[in-house]
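Presented as structure tokens, the chain that follows is alone, the form predicted alone.
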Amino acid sequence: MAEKVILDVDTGSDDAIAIATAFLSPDIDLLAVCTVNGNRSVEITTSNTLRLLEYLGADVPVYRGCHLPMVASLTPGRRKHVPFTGPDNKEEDVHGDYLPLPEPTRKAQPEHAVVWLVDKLKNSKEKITLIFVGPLTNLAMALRIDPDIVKNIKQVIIMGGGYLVNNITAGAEFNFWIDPEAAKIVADCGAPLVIVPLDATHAAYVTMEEAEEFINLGTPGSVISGKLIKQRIAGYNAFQPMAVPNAAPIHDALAVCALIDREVLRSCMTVNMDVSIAHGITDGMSLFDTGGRDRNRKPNAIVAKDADREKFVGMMKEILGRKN
């Protein structure tokens, strides 16, 4: 039986591929997609989500969520949404603003994503899996409104954090850094957590040759994914070169694949995961207590330090090669 899933995104290029993967997978019953501020403003991430779902012919409701982090933007100078830039100070083009798809004709649902999440989880007759691949603002706000919703959360799969690999500061990954308070609230909520950090997503890179193979599969999902992978590779080559030339990680899609087949994740450890909300150099840093040093904090997460690249690429080709 397909797993009932709510996907929460800040749709840029890798989110789009994750959405397509979730929608096309026979193992996932995609109940809804919620949007949030992150890679771009929530107006843009919502438009991109609607564009993609319409392109795929997916009758999946979209709920627009929070337009700002919970707290981080309140302190002047603490949190500015700055893009990655190269040595010539030009903005990276890993995402761009809008997906290369027509403007949507449909609109997001009238309910706010946080309100809908509270109502859906509170009244669900069965537990639901949540996959969050952007900042965790929507879920943290829902938990603040009604912490009892955790009873109906089967698990939360999160693309976020970094063990040895980070990307926005020396110690923080982008999704946690944008809204560290939200990440900490989710870390402490009591739901089973599966963390897919940058260490795993960087191991599951996709090459330019494989992007062409995606395009050649000829389905709507594979064609748009292949084009977006090529865009990501160009951006990474210019501003964040990988150890493997002409390759890029597809962070968010790995989180979706981790639900479909957990074996795509490697070197998993069960630890207590916490998030720093201190101002300064550690702000947004994910902390993994591998030594069990804080005996007052029990293990709350499965964290992957690696991934099976070949398995990941194979899963993506199989799923995105499907027609709706």
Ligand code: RIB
The other form holds:
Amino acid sequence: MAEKVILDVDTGSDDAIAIATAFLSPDIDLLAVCTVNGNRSVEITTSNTLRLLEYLGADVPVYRGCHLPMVASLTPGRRKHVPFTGPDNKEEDVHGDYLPLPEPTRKAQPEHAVVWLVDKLKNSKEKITLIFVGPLTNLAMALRIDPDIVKNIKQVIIMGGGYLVNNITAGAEFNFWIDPEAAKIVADCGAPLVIVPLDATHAAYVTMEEAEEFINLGTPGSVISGKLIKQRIAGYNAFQPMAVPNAAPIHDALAVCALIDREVLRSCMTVNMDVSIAHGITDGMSLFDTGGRDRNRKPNAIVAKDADREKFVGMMKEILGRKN
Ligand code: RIB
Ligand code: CA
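The form predicted together with alpha-D-ribofuranose, contrasted with the form predicted alone above:
Every component of the complex follows; first up is the chain already shown.
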């Protein structure tokens, strides 16, 4: 039986591949995609999500979400250019603004993503799996409106945080850094959490040769994914080259694959995860209490410190190689 899933994205290149993976997987019943400010403004992330779903022929509703983090942009200097307009140096950009796909003819649903999330989770007859691969603003806002929705959350699989790896500051990963308060609200909400941090996503890098193999599969999902992987590799080569040259992580797709087959994650630990909202150099940092030092905080997350790269690439080829 396919798992009912709500996917929340800040589309972006790896989000696009994650959406394609979730839609094309027979193991996932993709109920809806919610969009949020993150890699780009919510206008752009929503347009990109609509473009991709239309390109795939996917009749999946899109709900536009929050256009700013909960509070982080209120403090002068705490957040650079939010909505995020990408890195100052454009060739560092692994996302670009709009996906290389035609403008969408369909629109997002009229309801705001947060309003829809509360209603859907409150009234669902069964628990729903959430996969969040952008800043956690929409879920945190929904939890602030009605904390009881947590009762209908089966699990939240989150691409975010870093155990030993970071990417936006010396201590933080991008999704948590854009909206630290949202990440902390979700960390504390009591829902079962599966964290797919940068340590795992960087272990599951994809090479240029594999990107070409995706393109050669010739299906809509594999072609656009291969092209976006090549774009990502160019961006990584320019500003944070991987240990293996001409390769890039596809962060968000690993979070989707973690639902399809948990064995794709490795070195998992069950610990308490907290998120710093302390502004300054630790702002948005994910903290994993591996020694159980804080007696007041119980383990709240399964955290993967590694991933099975070959398994990941194999899963992606099989899933994206499907017509739909
Ligand atoms: O740090 C990686 C995450 O930030 C990914 O979800 C990527 O899409 C960006 O949102
Ligand atoms: Ca993302």
